[in-house]
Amino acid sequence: MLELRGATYRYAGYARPAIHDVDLRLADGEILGLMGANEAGKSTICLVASGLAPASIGGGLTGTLTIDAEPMAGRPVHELAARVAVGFQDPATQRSGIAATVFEEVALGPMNLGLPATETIARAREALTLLRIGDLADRDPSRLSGGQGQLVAIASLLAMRPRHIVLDEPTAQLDPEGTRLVADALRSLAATGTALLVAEHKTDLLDELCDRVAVVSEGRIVADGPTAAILGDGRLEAWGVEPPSRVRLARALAARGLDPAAAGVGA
């Protein structure tokens, strides 16, 4: 279990925290997907759920990160990253620079791991296979599309097999079915009781994988609960957060008269 209680974050040489007494609680096996406006404060609370601030990136941090029942203050950026992984958006930052083909890079987690060499190769055959890019083993890191690098960052972290996975917006570079593939993937992980929180602007996305979502608006978490209700909120959009296609199609539907229920749209 991974969890925030009262996290109010200022970045250094900022006067003003970025993110405001945010409490969340991600049980083991739950995905938790994270809403917001850009700027609202979605990629601070992957940085301090991820322990990355102020461990590694400084600033203060009052409130507490507690990681199965161990609080987290002082701990060192390498316990850390043992316990949760994460990712962002941008797959150059999270590349090694040493691995000369993308097994390489995959295999490295699992290799600092200490894992036996045997381990290790079945770790990274798999996270290739789960993510359908077996093909681009062979290939030179560096010498991928945005979309394909992306796909390798996170092969990467499902290497290692975390118990916690903080995820910042995974699939802004992916296609639809690259979108999917992840979608597999983390569901594939939750199953086996990987906690999971996902930072996404895809409402779709997020409607079919999360079992609860919250949103974030100017640095505080305005509402946390089940997927239907939340993405079902009236005041969704006045968070900046657009609803998935289902309620749009829903509220299209009833503004001309017709049942949703009836067109087989849920709410």
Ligand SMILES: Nc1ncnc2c1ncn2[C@@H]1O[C@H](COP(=O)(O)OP(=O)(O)O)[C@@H](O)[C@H]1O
Second form
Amino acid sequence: MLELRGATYRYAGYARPAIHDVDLRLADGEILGLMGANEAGKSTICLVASGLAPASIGGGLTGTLTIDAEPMAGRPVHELAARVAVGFQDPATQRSGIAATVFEEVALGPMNLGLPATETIARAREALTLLRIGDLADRDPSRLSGGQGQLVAIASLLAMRPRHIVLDEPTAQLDPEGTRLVADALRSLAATGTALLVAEHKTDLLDELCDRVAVVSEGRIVADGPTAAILGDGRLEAWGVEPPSRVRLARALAARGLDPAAAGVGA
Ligand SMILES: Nc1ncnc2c1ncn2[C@@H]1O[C@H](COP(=O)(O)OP(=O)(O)O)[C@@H](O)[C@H]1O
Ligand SMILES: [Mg+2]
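Could you present the same protein in the form predicted together with this ligand, rather than the form predicted alone shown above?
Full complex below, order starting with the chain above.
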């Protein structure tokens, strides 16, 4: 369980907070989607939910981050990292820079947790298999396409088997096939009890992936609820979020006087 309460955060050197009074609760095994326009505050919420802000990047936080009933204020970065794994949009920023192969890169996480070699190898293999990138195992991690790099970055997180994962636009560089692989991997992870917070532009992906979604607008959570209810909310566009294709199609049919339900399209 990961919970933000009344979180207001200012980046270092800025007077104005980037997010205001954010409440978010992530239950074990739950996938919570985070949507919103550019600059709305999604990435900032990811940083605060993972504890990196302020522990790693400074700035000022009021309100609380609680993980598994323990307050995280003042905890060192390595302790936060053991509790929450974070993945960012740009895989290059997450590469260790010290691994010669993709396999080594993915194995670094479990190795740093101090796990025995057999367990480390088993976890790295499993993570590569889950994302169907076993064929990249011997490749140089610095010479991958954006999409391949993103899958490797996610495999590195999965290999640590964290209880909580925060992902900021994990499929930004992926084609539909890669996006599907990531969605499948995240679903199977959630089924083992891992809690996931996923900031995404792709509402079709959130539609099929998430139990719940929250909308951020101008640094505040303006909606939070069951996925179908929020994605069908008429205010979505005003919040800068494009409704998923299912909802757009249903609306287009309704505008022509056709019954979406009869056409097999649920709104
Ligand atoms: N490193 C930073 N330093 C100062 N301000 C930032 C930084 N990163 C983001 N911001 C500001 O915080 C607000 C929220 O941005 P962000 O969380 O990146 O939104 P999103 O991920 O939804 O696009 C924006 O006004 C943005 O300019
Ligand atoms: Mg962002």
